[in-house]
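Read the single chain below, which is given as structure tokens and is the form predicted alone.
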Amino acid sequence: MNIFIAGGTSGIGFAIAVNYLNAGHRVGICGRDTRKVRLDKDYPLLKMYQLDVYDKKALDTAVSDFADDRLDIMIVSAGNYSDSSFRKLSYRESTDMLKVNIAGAVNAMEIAREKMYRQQRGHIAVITSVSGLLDYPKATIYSKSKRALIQIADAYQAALSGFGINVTIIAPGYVNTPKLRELNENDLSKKPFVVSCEYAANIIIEGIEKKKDMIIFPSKMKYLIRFLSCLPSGLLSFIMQKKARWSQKR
């Protein structure tokens, strides 16, 4: 298969790429800095592209170069995070999250949609976050951007289901990525139910193979989110603010 991963140079996206490469598939990955890619062996079926997913023309050129004849799977994995729980973000921090988490993700979905419609087949997998499943007034900009992405992906799912194009929405909990470790000074003790990138990749690939509509993992986080979703928005806001303050204490 030909598999393109937008945001595949690190974290979950990179783990998925390695998994598919080891299975003998052609994989294309893109990111803002391909120098961060660390491979333990040579992968002749891998192509890398340095670009910003917000630049639709550059992304389209890369995807066409990689798989102009056939694109089997597009995985939308690019993401940007700045914590707005207790501080006002700069304009650049705020808009970077919008540009990557929403506009960049839509660019990848649109490029995949156009190519897959011509084929009358294909699969789009959109990686969001469990934080986007919770709706409450004081949610962070990151959580709100991921909630928006879930709604957009859901619309794509409904619109494309009759044209041979499957869409899977993926909402992971905490995953032990380089970015999460960086943001928490390598201390993940206050992040519940953390899983490895390899675990996340296996769950996601299995879900894509089974053409699931939505994947939420790990199971403990899924059940916790279901419980929290039943709470009144005011109480949920209070709990999430308390949780954010506790997580910041060192």
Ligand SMILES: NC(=O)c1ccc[n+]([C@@H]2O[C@H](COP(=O)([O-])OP(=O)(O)OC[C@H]3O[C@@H](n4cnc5c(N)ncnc54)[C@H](OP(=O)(O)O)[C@@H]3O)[C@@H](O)[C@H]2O)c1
Given for the second form:
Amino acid sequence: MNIFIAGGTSGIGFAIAVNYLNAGHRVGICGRDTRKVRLDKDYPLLKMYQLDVYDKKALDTAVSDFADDRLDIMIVSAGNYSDSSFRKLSYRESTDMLKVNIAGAVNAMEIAREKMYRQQRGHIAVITSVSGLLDYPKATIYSKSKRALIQIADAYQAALSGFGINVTIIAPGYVNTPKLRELNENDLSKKPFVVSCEYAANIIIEGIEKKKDMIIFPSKMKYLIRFLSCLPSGLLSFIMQKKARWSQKR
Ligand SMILES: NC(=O)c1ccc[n+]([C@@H]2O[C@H](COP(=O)([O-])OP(=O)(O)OC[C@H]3O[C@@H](n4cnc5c(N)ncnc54)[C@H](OP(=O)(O)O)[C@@H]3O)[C@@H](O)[C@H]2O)c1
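What I would like now is the form predicted in complex with the ligand, since the data block earlier showed the form predicted alone; can you produce it?
What follows is the whole complex; the chain from before opens it.
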């Protein structure tokens, strides 16, 4: 298969890339800095592209270069998050987050949609977050952006299902990635139910194979989110803000 991963140079996207490469597939990955990619062996079926997903033309050129004849799977993993529940974000940080989490993700979905419509087949998988599953006032820009992305991906799912194109919405809980560690000074002890990148990659790949509409993991986080969703939004907002303050205390 030809698999392109928008945001595949580190973290969850990179773990998915390695998994697919080891299974013998062709994989294209992109990121703003491809120098960060650390491979333990040579992968002749891997192609890397240095670009910003906000730049639709650059992304389109890369995806066309990688798989103009047939794109089987597009995985949208590029995302930006920060400790915004704890401090006020700058204008730059806020817009950077919106640019990649919404505009960049839509660019990748659109490019895949155009190519897959011509083929009348394909699969788009969009990595959102469990934080986007909860609806409450004063949630962070990150949570709101991921909530918006879930809604957008849901619209793509409904629109494309009749044209041989599957869309899987992926909502991970905490995954032990370099970015999450960096934001938490290497201390993830206050993050519940953290899973490894390899665990996340396996669950995501299995979900894509089974053409699932939605994947929420790990299970414990899924049940916690289900419980929290039943709470009145004011109470949920209070709990989430308390939790954010507690988890930032070192
Ligand atoms: N880790 C978690 O606990 C967790 C939980 C829920 C959801 N998620 C979501 O999972 C996805 C991956 O997160 P991660 O933890 O694996 O983060 P990560 O290690 O920072 O990986 C993000 C990837 O996206 C790329 N990227 C970011 N901004 C980009 C841009 N503007 N243009 C092109 N590529 C860009 C990064 O490469 P460059 O920096 O080189 O551009 C990197 O390859 C994100 O969407 C995140 O919101 C993560």
